[in-house]
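What follows is a single chain, given as structure tokens, in the form predicted alone.
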Amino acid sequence: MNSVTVSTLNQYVDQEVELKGWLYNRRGSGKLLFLQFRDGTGIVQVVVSKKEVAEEVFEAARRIGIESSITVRGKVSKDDRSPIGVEVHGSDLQVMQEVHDYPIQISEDVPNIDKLLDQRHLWVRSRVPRAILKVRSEVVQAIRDFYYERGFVLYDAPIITPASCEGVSTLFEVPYFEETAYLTQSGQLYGETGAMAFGKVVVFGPTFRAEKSKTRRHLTEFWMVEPEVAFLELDGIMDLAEQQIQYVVNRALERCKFELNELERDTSILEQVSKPFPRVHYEEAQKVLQKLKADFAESDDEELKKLSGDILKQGLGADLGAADETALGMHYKQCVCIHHYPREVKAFYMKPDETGKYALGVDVIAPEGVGEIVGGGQREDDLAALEAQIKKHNVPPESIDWYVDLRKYGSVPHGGFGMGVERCVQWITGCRHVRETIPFPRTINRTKP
């Protein structure tokens, strides 16, 4: 008898098979039971008839609770009603562990998210989180393939660092022997060292932000992919970001059709992702936002009216807020590159344009309320200018002297960006909160499990 997985059952139609896994759900009574069996690769219906199995087998199938671990044997049959095209007619069932007190109710109409997050170690077995995390896995693999195929060198950056990359207020301090170190906010500064050694590298790993944010877009621990390329300037940076996003979205659409269908995801906007994206100067974006603010204020839609009140809340000339990004996504109905932000709102390492007023940076805003998924730009490559910015931003010189060396020894124009994996997955899957896109989310109120 063939020992197989649910994902390969279509290869064994009309054959006897053995499956090992868990009882996901059950319905039926009397003389016919319908077991939803899962094994990690998928879910299949196993039909158990009292007429066709031993009495003790039928009794076991009727008795065991959700998530009991079992071995099922039976014949594979075609079934056009099945999501996977087949079902199994059971002939035998063996129980490895019988469970009767599983704490998650599959059929709960209005799920208690906090309770489910407390049980995240078990919740990941359910259909929706499994589908989201399968998409995440494909997104991560697509990112790796994209850069590998283009000759990038994977360049690992440290998680414990001596310096801030994005701002001291969002750092997690770590006691480090006789010193204070920090959990990394970004691998970018280290990626720049790799670009000077290899030409083009990609840093890919966990990053940490001590932001006291409760929005659906933020986590305190998340994964980021950060390419960094020598001799790459702003237009090329935007080209690379567009190419990567299109590649990743297309991979998810191609290889995660079943999961996206499970999530009831409307993929119409994803299917329209195509480079080049609209490229909009920050000042033009401000004009668009002013018009949207006025238009939304006059709308009969209460949600748009509320959004209107939050647009440009930080004022003209400030960095874009969540409402601004949401409104721009609604306006362009696709990914849009917002470039040339005011220099004052960007980090110390960002190179200014020829006017000195704007930074040669770009954010890619995704539609459907997700907001920024990419942030990056051209780095300051002039030694004197970088040292002046380090002083202006009160960055301790001793913590970043190694970074300054890059401008002393063979400096060249260079740049890159960072893309948060979780926000990208949030967009692709259409899930409401970014905490659903990582196996074990970390937020300001959650460190367990």
Contents of the next structure:
Amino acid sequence: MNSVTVSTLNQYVDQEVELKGWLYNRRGSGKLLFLQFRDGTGIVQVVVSKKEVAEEVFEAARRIGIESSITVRGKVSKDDRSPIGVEVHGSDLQVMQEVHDYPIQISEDVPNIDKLLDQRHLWVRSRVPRAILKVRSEVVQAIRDFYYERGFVLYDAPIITPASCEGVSTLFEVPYFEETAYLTQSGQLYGETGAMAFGKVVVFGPTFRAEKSKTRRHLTEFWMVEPEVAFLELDGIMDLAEQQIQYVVNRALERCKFELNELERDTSILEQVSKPFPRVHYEEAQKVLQKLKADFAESDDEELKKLSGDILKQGLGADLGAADETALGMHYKQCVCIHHYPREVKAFYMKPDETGKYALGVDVIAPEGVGEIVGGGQREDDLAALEAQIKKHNVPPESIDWYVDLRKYGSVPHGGFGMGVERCVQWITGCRHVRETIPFPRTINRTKP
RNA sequence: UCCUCGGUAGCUCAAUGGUAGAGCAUUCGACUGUUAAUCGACAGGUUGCUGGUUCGAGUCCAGCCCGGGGAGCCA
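Following the display of the form predicted alone, present the structure of the form predicted in complex with the RNA.
Every chain and every other molecule in the complex is listed next, the one we just looked at coming first.
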């Protein structure tokens, strides 16, 4: 008899099958047992009746603990009470390994994420982590497909780099023979070299930030997808970001219905993703925020009142803060592009607009409190302007002379953006902590397991 | 770095300055349709650490350690 998986069981109604997997949970009585069997593709109930199986089989089914590894044989039957429409009437059970002290309880799926992360190597077997990580897998595949279908070349950037790409963020130092190297915080500058070679490239890999952020939106190690395109200007960059987000979210909605349902995700806002994203100039965003600040201040809702106090906290003309992003997400109820930020709050490589006051940059803010999931823009392509910016931002010239070369040898308008995979998955799955969206999260206090 | 909250059984939490408790989990027992099954029983503790106040500290005070989520920064 060939082994089958739970995911395909409804093709075997009224047939004898063999399943290999683990005991997820058990209920039952002295004469009738209900084994919740899981094999990674799904969970099915195996009914074991004392009078229908050998005595030692029933005894084993009664005795083995959660996460014992087992082989089950039985007949598949339709059952309306089953969440997957079928159950298995067990005829035989072989125990590969009997377990009696599995450290995670079924009901522990929610309460204390930090304690469960200590057991992450086992917790990934549970329903909620499984569903989230399945969505992550689909999101990553959708990203790869999106760029592949559009003729982008996958262009891997190095992880070990000579110095900061942006000159400001805190980087992880790595001893490198006689020197000090750093873990990359962005592949973008390397992506620009690829755009000049291939036209359209996408960098996709892990990224590291040593900032001591302790929030549900931050990791010290995360994955970022960074397309970079020659001859693409700000409007085109916004088009690309919008299309990519729509593609990824729609793919998850199509192919992860079961997982999103398991996560009890209300997908109504996700389904709005296909509408065009509002594109709001920074100055306009400031006006909207001033109005929201006033409106929320008069609200009866305590949380809105508190939010009102934090809106535009950094002052007019400054960068937007977390409260500003939350408020904008609530206002537009879908992804929104904020563009033309003040030049001084953005990185040295950003190209300014014709007024010289604003940068040709764009952030995409996701709704539902997730905040910024994309940051990008058009790059400075003029040699003299770039050199002036490098000097102004105190970037060590010798560390990026190779980058400056791109403006000496056939410089063209170009740009791109970076999207954080985990924040995207966080939005799609609606999970509270970004650390749930990666198998083994790395945060300021966690390098284990 | 700053602000803020917290640390009591394996987990989630309770206990007016006066004998450290409950639910869940584990273990044992009962039950032929359970959906986080239910019911019964046993067991489970250096109350984060150090010192102080007190007849008496889980509780009050001081210092320290550890952690959470928020700001900043960012994806």
